[in-house]
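Quick heads-up: it's one chain on its own, the form predicted alone, in structure tokens.
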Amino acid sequence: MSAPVIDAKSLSKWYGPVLGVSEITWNVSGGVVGLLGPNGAGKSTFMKMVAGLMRPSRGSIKIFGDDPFSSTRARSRIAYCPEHEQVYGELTAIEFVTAMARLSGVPKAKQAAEAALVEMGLEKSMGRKIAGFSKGMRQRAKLATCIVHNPDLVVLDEPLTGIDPLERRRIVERVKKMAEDGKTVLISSHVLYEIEAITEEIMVIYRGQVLAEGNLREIRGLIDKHPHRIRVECNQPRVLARSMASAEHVVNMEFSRDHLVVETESPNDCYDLIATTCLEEQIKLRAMSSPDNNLSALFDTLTGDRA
């Protein structure tokens, strides 16, 4: 049997005093996988010990079977793109990616720049000057750097952030291409959705520490267990909310004049009665949005926090 993409026993690292992640087994067999967590919660120091940028405090990693602080051969498989923006602005995009195919080392590096380009949708734009590039591009155009040595393993720390809803599906339809080209993902984020959008496979991590890996689906139905609060913003709440009461999923509802904010036990029988009521009184829904239904209600369950 092949060696795990990553598998890392009882990792740790410290800085002083503090803890920056502190025991984490964890083993990586392929596919996208989604790594989840507020900011600070330790994503970036795993995520850098992943890519042997960082040496654990204590504990051992290795990837593809080997050790990617010594391993030259491990750190040739290795993509790492950071967070935070490390891109030259006076470079055209050709020769930004170019320079860095040549300092990994890729043969005619400039023609696999240009096919990384064209695999990130800048074709057209890779004559211009990235300091003119919007965010979106800018991060395309870091993406490419990572691809251009053709890694088996792709760590892309928080790629989304601050991205538009077009240029985010862009990036999201080509970390799904690279999956399916046979590479490994690791992409970390603070935002659900985001993650929901590219794998169902992740692993929570909460002040240093891995609460919950495995199928979202699994681990979000947690969430489920509690009450669900939705709030509807509509031209006629009380004629929901008294649509609602009858229902035997509702446990509870505030309104006011412009919202109505219901708890359910059953989200998706919430929704679709919201829907029909909706359609039936001829309610103008101007907005729908729910609170519990995002990251810091994860936490809250996973960590014991909610009420």
Contents of the next structure:
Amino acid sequence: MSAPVIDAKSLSKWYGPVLGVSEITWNVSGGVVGLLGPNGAGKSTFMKMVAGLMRPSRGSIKIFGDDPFSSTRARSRIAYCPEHEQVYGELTAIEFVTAMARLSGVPKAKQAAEAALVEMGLEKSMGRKIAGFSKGMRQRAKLATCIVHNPDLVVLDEPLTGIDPLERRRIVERVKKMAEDGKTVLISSHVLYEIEAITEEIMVIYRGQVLAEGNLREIRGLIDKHPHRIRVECNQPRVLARSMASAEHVVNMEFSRDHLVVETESPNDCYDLIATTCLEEQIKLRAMSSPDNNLSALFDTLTGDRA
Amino acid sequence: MSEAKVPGGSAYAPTSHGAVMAIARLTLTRFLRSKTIYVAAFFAAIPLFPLLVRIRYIENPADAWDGFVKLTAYIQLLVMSLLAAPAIAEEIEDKTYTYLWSRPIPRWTILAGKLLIGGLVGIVLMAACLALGSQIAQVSDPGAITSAIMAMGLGVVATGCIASCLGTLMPKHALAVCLAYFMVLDLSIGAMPFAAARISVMHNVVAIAGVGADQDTFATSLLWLLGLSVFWTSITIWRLGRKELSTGS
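Having gone through the form predicted alone, I am curious about the other one (the form predicted together with the partner chain); can you provide its structure?
After this comes the whole thing, all chains and molecules, with the earlier chain placed first.
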């Protein structure tokens, strides 16, 4: 039986008295996994331990069954793309990626580096010094160093931060391509829709602790424990509000001339009630949406508990 | 063959030799594109200027040789501080060591690759300085020139090991700490009339070159320089092995 890609057990890290991550137990077997959390939540600390750049203060982490800090075998199967922008600016992109390929023991390093840069859409800029690159191009050059040695696990720390929309789309496409190629990708972000565009498999981390993990839809079930908002655009919001007011699961409402926002503890019952009322009162429903029905709301809800 | 297929994985890992050479190539490329190498070359040439002046005022130019070698040994400390102190320190300060640390290579190979290039550049610069100086001073004794070059080479190695260690321990002020160590501590200790002088690089280099007033033999000074190199390198390797990437970006 093969070892899990990431196997973290009671993983904790302190920086002196400051807690980095606390008691994280987590297994990843493959696919693309998003690591969500605000700045300072512990995402980077966790990723650095995965990449073998840090040792846990307590607990253990195994990558393909080996300790990544001490085992070069584990690190040969990992690629790490740091959050920071710093690169060897005096080198050209091809020199940078070739050097990283050599350090990974790739045979025919230059050819492999060229292929990685082409894969990242930098074929026309590979002879230019990285110091003159835009942030997005730098990010793609960094990503090229991540794929040049054909790793099994790619760890990407906030790869989309500060990138313009066009570059973001390019990078998202390439991250998806990595997953299609059979790599396990661990990607972090504090901007929730970025992760939403890439994967549904997530772990939410906050103040060093795991708030939730699993499939996004499963995690969304947690929302139902909290008031859930539904926005209804219709021609008679006051009539609809009157009917809704008597329901026990409705905890709050606000309305204007053309819409009603209901806060409920039981979204399913509320959707049923809205449909029934609209039919009975002949209310013309124009649109119905849930402001909570996205990753941002999920994150707000989950972190709201601990804040 | 400098690489090997990793069992159980799709990736490769370099041999230690392959890793050292890859780091050395990277360091050399960066060196050649930086100002450091030119500044070091300028400093390495400094002993030639007073030599050119001095030979005008003495009857036998060869009499200026001893003073020239002593000054070259002193300048060597400065040159190697420039070349070796930032070796690891710069990577730490610029956070580029993330790229090196995360690769499947032992960390000592990073130090070895960097010292290899720093040391070679240092030896070439100092040897060139001594060769030119011997021509200017019209030194006819090949033994004196060989001793001076050998002493300088050993000094370069020891100074490089100490400078890279100090830089690794205090990366924020690597060069300043190195200069303070060599220009103040090493020279002061080396001038002491006790056995403690043997922990000074300058003292041993001058003794091996045969231009010092001390009675230390070639073998004693050689052993002390090698001992200093091993001691300081051990500290660097120990520190590198424990070094973790600091938090944040």
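Residue numbers count along the first chain shown, from 1. Treat the numbers as computed from the prediction; the structure is a model and nothing was measured. Under this definition, the rigid core comprises the largest set of C-alpha atoms superposing within 1.5 Å between the forms.
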query: S29: Cα shift of 2 Å or greater between these two forms (core-aligned); finding: no
query: R257: Cα shift of 2 Å or greater between these two forms (core-aligned); finding: yes
query: Core fit, then T277 C-alpha moves 2 Å or more between these two forms; finding: yes
